[in-house]
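Below, in structure tokens: the form predicted on its own, a single chain.
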Amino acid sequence: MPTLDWIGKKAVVNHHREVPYRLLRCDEKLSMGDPGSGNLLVEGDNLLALKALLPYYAGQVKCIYIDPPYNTGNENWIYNDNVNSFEIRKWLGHVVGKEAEDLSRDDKWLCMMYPRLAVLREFLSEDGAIFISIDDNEIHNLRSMMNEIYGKKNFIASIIWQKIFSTKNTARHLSESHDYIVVYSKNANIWRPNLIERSDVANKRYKNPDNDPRGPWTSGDCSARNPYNAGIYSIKCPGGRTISGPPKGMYWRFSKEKFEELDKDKRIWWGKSNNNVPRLKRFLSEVKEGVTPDTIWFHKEVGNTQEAKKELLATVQFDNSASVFISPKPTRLLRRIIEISTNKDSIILDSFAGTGTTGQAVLAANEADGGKRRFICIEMESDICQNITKTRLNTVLTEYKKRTENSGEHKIFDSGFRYCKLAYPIFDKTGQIHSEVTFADLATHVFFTETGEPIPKQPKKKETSPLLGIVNDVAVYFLFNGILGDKRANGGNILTSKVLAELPVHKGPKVIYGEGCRLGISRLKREGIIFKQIPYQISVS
């Protein structure tokens, strides 16, 4: 299969695997709500938050949307999409080196996406999908990637978003209406969307012209281009016409039997006058309850560019209309992804928040149906995040609030998010952990990368428990900052006879974490025991 390449592509496919892992520490005075509902929204570089994040939510993501910059080198704006803004050219300086240099806007846009995109990846639920906003100027490249890292199987869609509604006199070629949103999934085997609610517009099309008590109708062809099981016969109508057989071109789509047996069921429309080609009655009581997604989004549908910035003036207060972002997604994009791509449960994640549609969507479908669906939103710029992503929320947040209250009805509506900020690398530059960094901060981090899994949670009685967790019969333990009540360099860290008889019992092997071992080799054998020295054998990215 033909592959994609760049110049700094060498540097950056496994920079993911690189990345340190750092901690995140919440901010509660930027934070609102209920704390524990599950949402977050993260200050940072969103490669450094997304590794952050990845301990606490590999697998678990089901719907991942992102807006990442189209790179078209507009830097007339507030959040400037061309990738030579001096963040991106910093990390390309260190990551790249010297060959950064050299790079074209593509090779710099490629460099900076490959990484993100596929530690995205591992977030994915099996059952998860991805969806990527993008115009013309990189869809080939983006394309190339996601076949690359996501594999060409598990390509979805493109699906065209009608983003403007009105033609742009002023274009030098054509005027361009339109955006992509690219869709892949985790398993395209496993992945299915959810079917849309069914418009007014279409239940309208259902009649009853003669008051069958099945209810409502339409109708559909009852021939077709292709050969069925019947092919061609002539039919008779009620109402005395003979029709010799399907227009020509045509087959019939049931046999003689079958037709018959619909007729007599009055499953067959003639017209008033019982002299017209046969129809098929389709009823709405047996469509299904909703419609299969189409891949072309008209903006009655979804919204458009307009839309979304009077709903983005309507949360923030600018001092100049003209700041605003130029291409804000409106909520109802956005609702339309969640709603073929979640349950009510489910976590969303865009690392590209940008304004905070995605949150305010997730918020919005939750109000709309009880759901207790959760974000992750992550933000690079603080200036952005603090005064334009959280301000959106917050009100977003207060609004519901007042009308939970104002309806007079049971409280229904409860929420709120988390505001986190990047901290320091769990371990130092001479790969020691941090002396700030807690047992429930490294306990995490151990058994995600033992076992590429989140640690379990824990109930509060057993949260100071060594045994982090079990993952196919193997349990990790954790000996560390005196888990086990004895902080001495002799203690509780060490694993010795005393230390393995009073850790909870698994009789399956078994992984130890600890800072020493007195136990010979035969002894830890003998006990299905893989014994890893803290910090020398924790992964550190």
Ligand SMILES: C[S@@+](CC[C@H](N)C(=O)[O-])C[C@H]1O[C@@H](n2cnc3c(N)ncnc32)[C@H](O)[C@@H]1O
Contents of the next structure:
Amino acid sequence: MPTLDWIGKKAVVNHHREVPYRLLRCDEKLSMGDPGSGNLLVEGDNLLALKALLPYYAGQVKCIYIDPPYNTGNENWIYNDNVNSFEIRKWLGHVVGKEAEDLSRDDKWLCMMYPRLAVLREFLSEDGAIFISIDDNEIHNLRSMMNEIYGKKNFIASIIWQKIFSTKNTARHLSESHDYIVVYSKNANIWRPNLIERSDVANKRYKNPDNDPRGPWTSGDCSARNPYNAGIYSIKCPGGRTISGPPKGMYWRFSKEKFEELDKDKRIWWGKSNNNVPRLKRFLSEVKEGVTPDTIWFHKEVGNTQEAKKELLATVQFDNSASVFISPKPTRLLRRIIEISTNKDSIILDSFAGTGTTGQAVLAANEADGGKRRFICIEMESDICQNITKTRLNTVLTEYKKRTENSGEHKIFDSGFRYCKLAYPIFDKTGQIHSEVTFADLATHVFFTETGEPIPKQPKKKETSPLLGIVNDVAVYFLFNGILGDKRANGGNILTSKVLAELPVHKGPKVIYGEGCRLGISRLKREGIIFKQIPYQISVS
Ligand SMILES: C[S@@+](CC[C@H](N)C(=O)[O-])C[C@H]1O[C@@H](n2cnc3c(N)ncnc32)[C@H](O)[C@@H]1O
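Here we have the form predicted on its own; I need the corresponding form predicted in complex with this ligand.
All chains and molecules follow, beginning with the one already shown.
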């Protein structure tokens, strides 16, 4: 498969692995409503934030939506990743500008996107998919990069979204009315879209001209280009006309016997004259529960950019509406993505959250069907995150709660979100564990870096166990901060015969992290133990 190369590629393809793990800290004052709802709004650069979230959510996210800078030359995005490469370091801190001034604009964009797309893939569940908004500036590069990271075979579609419905006569060349939404699955053999609820327009196509007691129907062709098992035969219409066979080059869809059976059941429509070419009746009551999503999404169904701005202005007070500069997406667009790609309990991740449209769409979907979907939204700009994203989500939550309280029809909608900020890295520059890191923080990190899976739910603090979990029959133990109750320096953190005897029993192989080990090599071998020393043998990134 041909692959794309660009300035800085070598330095970034593994960058997501080098980014240090940080901690996230919740700010209760900025959070809202029920903290147990599982929704998160994270303020910070998404590469760092994603790395911090990975130990908790790896392989658990069903739907990722991102709307990154399109690299039009008119946005003010800055490439600022801490990549140790000469050619990249000179880009840092400069606004990525117009083509004429900035010949490396595409290189910078690719360097920014590659590690983020790579780490996002680690969040997807096996039946998950990622949806990426983009336009013609970078779609070709995005597709190449996605083929490399997600695999060409997992490409699903490039959806066309009609973002604008009136022609711009001032356009220099053609008036551009669409964006793309590029979709890749983690595994195309597994991922399947949900059907879209039938719209009234779709239902109106079903009529009942013959008052069939089975209700409204629409009709389909009885002939096809494929022979199936049916063939070519003549048919006598109830009105007396004989049709010598299907149209030229085609075949009847059904055998003669099947045809007669359908006609007897009044499933064949011969037209009002009873002499037309036969058509098969398809009853609304019998068609699939919904419609298969297609690749062109019209603004009437999923909204447009104007609608998106209005929605934002209805939820956030701006001093001057010109400051709605982030190009929000309409909630209906996100509702469509959520409808086709999530279940009622899915996690939806948006790491370029902007004004929080994804968060609002998740809340709206839950309000509509009583679901318990959770969102994780990440926004880098503190000003946007605190004053726009958070405010919008607050307004929406308050509105929904009020509406359900007043309606008396459904259960009160009581949700919320935690507002988190990035804290310090788990390890300091000398490789030592940061003094404020707790047992729970480090245990989560150790379990994930050891097994690649999020740590299983741990018992309440009082009963914290040194056995963190078992994956593929390998048990992971963690001796840290006097976990066995001995608070003396190093007490319980050193693997001795006594400590081993106190550990919860696991008959299979064991990985034990501790500050030291007094057991000999042959004893470790006999007990099936791999010992790893804290902090040196904990993976730092
Ligand atoms: C086009 S906007 C997204 C708009 C969003 N879909 C909405 O409906 O409001 C892109 C957002 O990504 C944010 N962003 C850019 N780089 C980021 C990064 N490295 N980490 C987190 N957010 C970032 C920008 O601040 C901006 O708010």
